[in-house]
Structure formats: C-alpha cells, structure tokens
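A lone chain, given as structure tokens: the form predicted alone.
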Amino acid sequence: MKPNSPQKKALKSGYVAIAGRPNTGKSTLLNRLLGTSLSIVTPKAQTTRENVLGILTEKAMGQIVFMDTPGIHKAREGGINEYMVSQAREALEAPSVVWYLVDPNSRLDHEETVLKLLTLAKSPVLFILNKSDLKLSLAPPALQLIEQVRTKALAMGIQLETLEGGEPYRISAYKGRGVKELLAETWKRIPEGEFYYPDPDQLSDRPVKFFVAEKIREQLLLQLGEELPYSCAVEITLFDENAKPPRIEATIHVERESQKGMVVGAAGRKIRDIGSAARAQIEKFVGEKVFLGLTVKLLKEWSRDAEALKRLGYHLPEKRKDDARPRHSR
C-alpha cells in the first residue's frame, strides 16, 4: 500500500484595492509588485484616471488581482474628476482586502475624504504608510498624522488593520522596502478559490491599446506645464498590429483652441519630443519597434461634457437611489 501523499495546498484568489489620496504612490506600488511599468507614474497629482487591474499570479500561492485606483479627492459633480472618484468608489465595494496608502506628508483633513469612502469597504483595510524611506515618515507631524487617522477611522466605524501597538505597515514602494512583508500579510487574508484569469503570464485585463494611450498621456504630464496636461485626453484612432512596424495613430484632444499651439510647440518641437519619448516607452512595453503618429485637435470642454467623456471612454456613474453597482464575484 502506498503511503499517503502530502495533501496539495489549496490555491487562493481575490481582489485587492489600492486606495489613497493622489500621489501617495499607488501606481508605483503596483509596478513594484508586478515587476513592470504597467501603471503610468509622474510627479503630478491625479495621474491615474481609471482603475487599472494588475494580475499577480504565484503558482505556489494563487492569484491576486490588484486594482490601482485614481487618487481620492473632493470632486465637482459631472466631470472627469467625478468619474475618477467613482472609479475608486467602485473598486472599494467588494475586494477581498483594501490597501489604504497614506503619504507621511499628508494632513487629516485630506485623509477624511478617503476615510469617507472607506466606510463602504466590507473587507479588511490595511493601514499603510508609504515613503517610509523618507526621514519625514518618522518626524513628529507624521507620527501625529498616524494617530489622528487611526482615531478618526475608529470614530467613523472603520477598523484599520495595523501592526502591534497600532503602528501602520511601513513600506517604500519606490525602493521596495516592506513590500514583500505586506504581500505576505495580505495572502493570509485572501480566500481560497479558482483563478480569475487562467493564464499565469497575464498581467492585466486591459488591451494593449489602453496602455499605449496611457504612455502618450504620461509624456503629456511629464513634458507640459502644471495645468495643461489635465486638459488633454488621448484617443487611439488607429492600431494596426499587422503593419511592419505596427502603426499607431493617436489624437490628443485639448479643451481650448489656445492649447493646441502649446502642445504642438514652436515649429512642432514639443509634439515631436512628446512623440519620441512616448514611442520609446511604447516600444519598451510591447517589445518591438512601432510607428507613432500624433495629431492635436480641439474637443471643446471635453472634461465637463458628458457626451465627450463617453466618447473618450469615461462613463460617468448613473445617479441611482440605491447606488448599486456590479460587484466582483466568482
């Protein structure tokens, strides 16, 4: 009679929503976890406009689908900012775990906007202080912020999960410090289940075309002034993968006629610089040379016009009394 073989360990699968204020390092953390530049990262706040799913599959453990959400902030009703906050709200409705990232340089009044949305979460919320490689993360203002956030969360009925003594999980998404330990703690809270995405090499549910547009928008954020990039939207009008090299045509939409010249630049130098840098990032992402053509057009007040937003793929949430939205389910 053969000896009993060791019982195979059950695999796990679940969603983790990465939430926080703008510029807390959510996208940097996702890229660190996946080992690739999936989400675009810039020094400007509100870089992320849509939820980006990043799929981490570990054969011995299971699969975690991370949701990189737009930075949570107070948003005016009816425009692109409302859409961004609605994306974060949707991500918080039914994940297995929520990662709540806080910048040590933040303030309680800023965090209250995030905490208000976190009251929707029915899952464990891990309290994470990012940028712990910076000296200010141990300075009195940061220590005071930690205590204030913890106290405010408790008063709002949010049970933040922390280390012993109420200390948040300290990480540096940029340098990788504490990320493995945070991931190990998260696996403990992920339920058993079948993979959502059977291909272990799949990194996202988004098509390549989406990331191509994001790489272009990343360069707009990096190479244009402080406010102008927020008035720009990128639409891929041609994506011919069969061409040699693959041919990509994209339109950069601006809100006012005067902005067209600012994006194009004197003698077309600015748009050439943007295109050259974007093409390099796209080629790195897809692993081959591409042709990239950029055009700048006026789409008047697109960031506040519901029809224009819909055309660009930004669907504003419907106003419903029950505010019901589809949840992730097996």
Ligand SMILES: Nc1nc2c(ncn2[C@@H]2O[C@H](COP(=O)(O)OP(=O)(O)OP(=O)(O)O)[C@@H](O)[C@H]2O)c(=O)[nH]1
Contents of the next structure:
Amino acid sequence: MKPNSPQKKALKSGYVAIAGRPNTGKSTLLNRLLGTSLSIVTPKAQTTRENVLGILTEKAMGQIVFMDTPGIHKAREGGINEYMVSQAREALEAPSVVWYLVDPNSRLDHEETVLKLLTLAKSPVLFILNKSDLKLSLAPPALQLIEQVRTKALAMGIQLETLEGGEPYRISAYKGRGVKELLAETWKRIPEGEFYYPDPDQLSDRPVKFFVAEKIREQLLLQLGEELPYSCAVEITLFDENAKPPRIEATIHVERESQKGMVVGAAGRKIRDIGSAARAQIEKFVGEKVFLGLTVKLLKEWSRDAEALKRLGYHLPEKRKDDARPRHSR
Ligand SMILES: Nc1nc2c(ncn2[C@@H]2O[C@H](COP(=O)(O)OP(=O)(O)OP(=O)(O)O)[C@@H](O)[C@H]2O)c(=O)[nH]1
Ligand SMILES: [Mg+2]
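To test you: the structure above is the form predicted alone. What is the structure of the form predicted in complex with this ligand?
The next block holds the full complex; its first chain is the one shown before.
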C-alpha cells in the first residue's frame, strides 16, 4: 500500500433486537428504518406474534439485522402468548445491541416484566422513549416513569445506556424524529464483521408467504372487534406465483364455532371487506395484482392447544430448568 493511500474502512455487521411492551412502536420503528411496511402495525396491543427480521445494508457502513419482537407481557403457559414472549426472549439471546423501547404512557409494573427478560441480555441495552411527539412524553408521569425504570433496572443489574444525565434516547418512530441519531449511536456499538446477508437488496429472511399471511392478519386486527382478532390465525393454503394473476388462498382459523359468523359477517360483507383491504396491501407488497381467496374454518381452541399451535407454525419452547419466563396468567 502507498503511504498516503486511504485505508479501506472495515465493514460492520451485527444484530439489534427491538424489545419492549406491546404497542410501544417496535414494528413502526422497524418499518421506518427500512423505509417500507414490512412488519404489520395496528393500534392494538400484541399485534406482532413472531419475530420479524429486517435487514438494513448501508454500503459504506455495513449491515444491521434488526429483529422486531412481539411485545413482552405476562403470558399464560402453554398457549400463543407464551410463544410470543418466547420469541422475544430468543431475540435477546445474542444480539450486538438491544433497543429497549418504552411508551410514555406505560407503568413501572408493566415495565418490570420487560426488565426481567432484559436481565438475560449480555449486550448493551439502549434506553429509548418512543412516541416523543406526544406532549405527554414530557409530562410529570412520563418523567417519573423514566426515573423509576432507570432505578429499577440498576437494582436488577441492567446497565441501561442513556444520554448524559440518564436521559433516554427520545425518538418518534411515527414521525421519524431522533431515529437517525439513534442509528448513529448504534453503529458505534456494532462490531466489524462479514455481512450475514450478502445481497444488499434482501430485506428479510422470511418468505413472501409469511408477509402475505401477516397482511391478512393486519386487516383482522383492524376490522374485527376488540378480542376476536386474537382468536384468529391465518394459514396460506395455496400460493401459486405462476398463475396469472398469482393465486393466493388462505384459511382464517377461529377457535369457536360462534366466531365463524362474526368473521364472515352479514351476507359475507365482513370477510369481503377484509379480503379486499388485505389484497390491496398484498399487491402493494408484491408489486402486482393478485387473486386472494379467504375461507373461515374452526380449529378448536387453537391458541391453547400445543398440537394446533405447532400445525400453525407456532412452536412452543422446550421447558428449561433455568427458565426465567414469567409464570403469571393474563
Ligand atoms: N404518536 C405516536 N404513535 C406511535 C409512534 N410509534 C408507533 N405509534 C403507534 O403506536 C401503535 C402501535 O405501534 P406498533 O408499531 O404496532 O407497536 P409494537 O410495539 O410493534 O406493538 P406489538 O406488536 O403489539 O408489540 C400504532 O398505532 C402506531 O401508529 C410514535 O412515535 N408516535
Ligand atoms: Mg409489533
């Protein structure tokens, strides 16, 4: 090398787990970072059911693989909620950095459930207050919450990384405020390394089929009443990319006979609305027109039945002796 030739900067690569309570804006943040609607977002808590990986490749810097996780909550054992929390726990096992998102509306006892899981993380944990576009993020209850979380984390042996004076990173995933600064802080903590995903255009490791099912679930959350979406699971039964237009058939599994009619609606109007809105979102995602056929079926008590959960791809974790998963019921 000539003495004055610029030295090539080594590229970095690492995982960032985005963790926090349900409804804190984790999926909104992932989408903001990737500039696309990858992970589904709704105003309802417990929208994300499975980890969603999103890959950010910046040619001059390197690659960060983000893991959007289901909201951490006290989950009943042996059901879909335990599966969701186990997904978040898995994501915390070995990332380079953890982003711990807090909603200014939260409460310490809710955050304690998250903090318990964060004790498992061996990487730096960045303390982030999302929704800082809301006035209440500066109001006394939010300021008190920040102080309480910081003190509790310290008592539990978690070294939260903050701004000077113990202030959390303040961002608005929704408006995009503070996100660039947070990303710059994060790059500093990402080690040098080879890319995990060499194709710079790859956005996720999940197949298109997964996102198609998610777009349908998004509409169920948006268009059905309070509790009903949590009793629904979507299974793609046909995905024919060669048909013109591509043909997608999906089954919406409900838990109880009475729920079938509620999803279908009077004269089939509900399911038609869900189908047409989901189709529009799928078309946006795949970039072409598709055919979407929806069927509603009963899969009795699927959300608490180990066999049914497995069939739907929700594999409950093996029980471990050192298990620190919360054990309370919802
Ligand atoms: N005002 C405001 N709302 C936000 C912000 N970020 C997210 N939201 C809203 O908060 C709600 C929940 O957002 P999600 O991204 O689905 O939250 P999540 O943490 O992924 O939720 P789960 O998947 O249930 O764990 C949605 O209505 C978002 O539009 C923000 O920065 N400001
Ligand atoms: Mg989410």
